[in-house]
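The form predicted alone is given below as one chain in structure tokens.
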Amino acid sequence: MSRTAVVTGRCAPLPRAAARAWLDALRAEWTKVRTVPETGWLVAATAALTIAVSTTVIAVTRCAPGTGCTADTTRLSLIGVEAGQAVVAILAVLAITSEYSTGLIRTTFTAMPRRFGMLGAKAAVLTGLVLPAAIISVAGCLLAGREILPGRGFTAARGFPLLSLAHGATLRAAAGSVLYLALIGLLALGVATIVRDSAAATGIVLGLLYLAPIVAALVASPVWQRRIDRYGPTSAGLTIQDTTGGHLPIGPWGGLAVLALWAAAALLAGGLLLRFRDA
């Protein structure tokens, strides 16, 4: 038998057979990330917090005759994907830890004995899930600011001209906070896949979602204040909603960069210990 022939007759299945493996495990993980109860409600919780506190946000704000307003209206628009990202990490840390409560990880690892190719169909589902959410969350944000901060003093004839994705700026702030939503995703699904345990999980990637703001306002030195804002997964990320081009720690993309980096080591880590430590 000639090389072509072995190359063809025994090599070519091989990626049609990898598929095919791939496919079975996405179908799998959907069934089970849909079978979880909380799910369903996640998905819309996170859509109608993020407008609820966005739209609340704006509806108090306003631009006074005769002062100096410097808001960014895009990014005082988008503030509710600030309270959404909680609700997206809580659903992200039950798409696994839930099976290590009831036990059913262990027979997940039987039927898929690649632990890395596990995660990464979670990641998939999970990613399918929020990425949805996040478009009609932000859209829901940008509709809400457009139709309100006009009659807030938001003018243009004050220099705020109506929100509008035919802007370049706007849309890379809505299309980067889509993306931002489906990283915390990411994220939190790492950590979770880390610790094991829904309570902790939770607890950690809260933490370093709104802690890590607090922490660099409290910081006395400038320079360390910097770093963190520059390094921090929610300060660096939520620079992509800057429209303005205000003194930034960050460049907007550079931002999302460090938040993804965040996301990858979580679920490099994780899928290291799946494949190393004991379910």
Second form
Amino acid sequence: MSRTAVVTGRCAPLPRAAARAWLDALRAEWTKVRTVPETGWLVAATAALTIAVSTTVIAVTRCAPGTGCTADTTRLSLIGVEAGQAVVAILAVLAITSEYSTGLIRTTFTAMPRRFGMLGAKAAVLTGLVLPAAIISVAGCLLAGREILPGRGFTAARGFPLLSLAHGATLRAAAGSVLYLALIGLLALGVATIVRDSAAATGIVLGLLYLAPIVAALVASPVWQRRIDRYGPTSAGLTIQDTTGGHLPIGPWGGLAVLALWAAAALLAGGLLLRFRDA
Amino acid sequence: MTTIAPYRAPQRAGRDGFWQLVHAEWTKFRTVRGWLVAVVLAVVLIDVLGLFLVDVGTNQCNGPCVPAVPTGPGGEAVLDSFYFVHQSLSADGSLTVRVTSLTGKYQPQGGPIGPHTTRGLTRFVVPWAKAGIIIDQSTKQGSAYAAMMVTGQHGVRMQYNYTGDIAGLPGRVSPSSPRWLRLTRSGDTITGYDSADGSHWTKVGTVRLAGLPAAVQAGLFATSPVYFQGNFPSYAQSGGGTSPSTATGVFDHVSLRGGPATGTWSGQFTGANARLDSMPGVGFQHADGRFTITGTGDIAPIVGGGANVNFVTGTIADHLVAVIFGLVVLVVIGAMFVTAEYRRGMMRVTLAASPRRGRVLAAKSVVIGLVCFVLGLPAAAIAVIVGAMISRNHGVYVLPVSWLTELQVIVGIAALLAVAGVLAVAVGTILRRSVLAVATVIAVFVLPYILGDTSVVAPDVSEWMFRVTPIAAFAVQQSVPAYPQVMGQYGPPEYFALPPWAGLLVLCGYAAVALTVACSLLRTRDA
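How about the form predicted together with its partner chain, since we already have the form predicted alone?
Below, the chain from earlier opens the complete complex, with every other chain and molecule after it.
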């Protein structure tokens, strides 16, 4: 494979060769992920849990006649994303920590010494897995909302039109939720690369996702409350689901950008640690 | 021919009793430094977050702004403010009146209560506006009483000693359908009657007011509590849209029998609550045997969240809100206590040493349960006791409870942590993989908590989360009861749909089911 390199004494591969090496890396990562049974289960569980939680919450929510309901029906329908993100996080954490727990990571690095490239390939494969799961989840949630909500008192006559992707804000919320889940996966992959231990990584990621909003609700200082809401990965990222334009801590796309920054920072830190740390 | 005796080790055979097993599991737990650090961190988190970060509200005022809050005969904090037209009654006797009308006003915008309230009052009888007759131990606040009254939307009621409430005739009072009310006193026993026509009387209830003195105050009263508008915002927020209100009752056919009645009625606003008695129109008129009395306030227990008073109230459990954080750390450790053994292959050694597998699971549960309970107990005690002191320093009126209730909250929280830890052990045994187990136990406790946030979902969804999911156990935090006859902001973290023991039982049920499944899987599966 590197016969020319030996002959000419050149270390830097040609651009085409680099692209090919990365494609090989991608295929290697895909093979690893494809051949463990839990991948399929987790992808299916993402969609199942998201849709199940959304459907349950919608089915028990009611807009009683004679009361002023102020629900954001799009956001309500997409509430299952709060649950589905946990499964995405597990999928992402396992993508790297399972290699550490079995020692496979040393083989991986021997075969693929470019560690940033390896992480990039992992991130790409992970995103390729999460995106279809997220699309199915979001579509299922919106469909559930469309079918069930009118029967629960959220009728067009009372100011709650049928959920439809033709509605700009709903389209943004749906597409944004898909991106949100993908970014959560990347964030979790970054954290897991930093931590390396599966249980610790899961605890930290889920703590970051779920406990930050609770802290925000508890802290005494409104300044800090706003800061946590603006810059916490979940609270900022989920503003993309808002369609009422109410009191948002941060704009919808700005919020998603905050989450993207979190994911990028985690991946960068993970990549740097990979680069400079022994496996 | 010699027989060779088989080798016998000089040591006596070790005992394999259950407590040896518990000791072994405790040794495994104790010798992982990370776990010890984590469990101590968990309980420190409960106190540090709970005591120093939590917003319990502050009474913004110069000087003492919480009035001396009276307590009723049962020890609960009460509101005892009403307009009282009374005479002294020093023997057995009875008081009968006819109520022909109950009208009221309230201030729609909530706004500041005070000297400006003359503007913008709207005619409306709030649901629990009250006008009727009362026999009161004295005019002192918090004294024992029994009363018959008509209410805004809840018909005739007999209420006594602030918490007691018995329904009488339904329907609203009007000049065309008046209500007759009667209270008879015999010693310290008071009986209430109601009637639609003044000749056919129905007994509503009999109450004994222990230690009622010979001379009591009997008379007519009117009062009207603050009114709530619309839905309430999310929990952990006090206040909401509350409006002060007044109620006016019109009485005739007043007759007081028995005792040396002086014959003169004197009126006073009892319960000096500076902001409530400044409502306009409070007072009484008496002409041709007809009394028109306007009052404001309430004769009722004070409920949490500062809902029916104009100062910030709190409960002893306010500083326990960070328990969820400690809980998350503890359940993660509980799950890892099992999954770590599977990852390292230690489980095979454990099961070889103790082939009765159910007992291994039991020993692990005992160790985690005890660790959580023993650490949770002081953490909860500090959060409750020091937390109440901090709240008082912020000028918050902490609703008084008996020491038994305080104990229930503290022990309840420790038990909640213990049972949650056991549930985590069971989940870890079922799933065996660290990642899945850790994620499951976190999701099991935190997801319902987030989905129970009323700012995201409707209050009825929130209520179900606290009814059927493992977080139902947080009901052990409830320290003051909710009263159907008092409008209040009843919701977590102060009020729960289930009683404390039932909430804890729900979590115990989850733990029992998980343990049963874990036990049968552990027995039937290879390690």
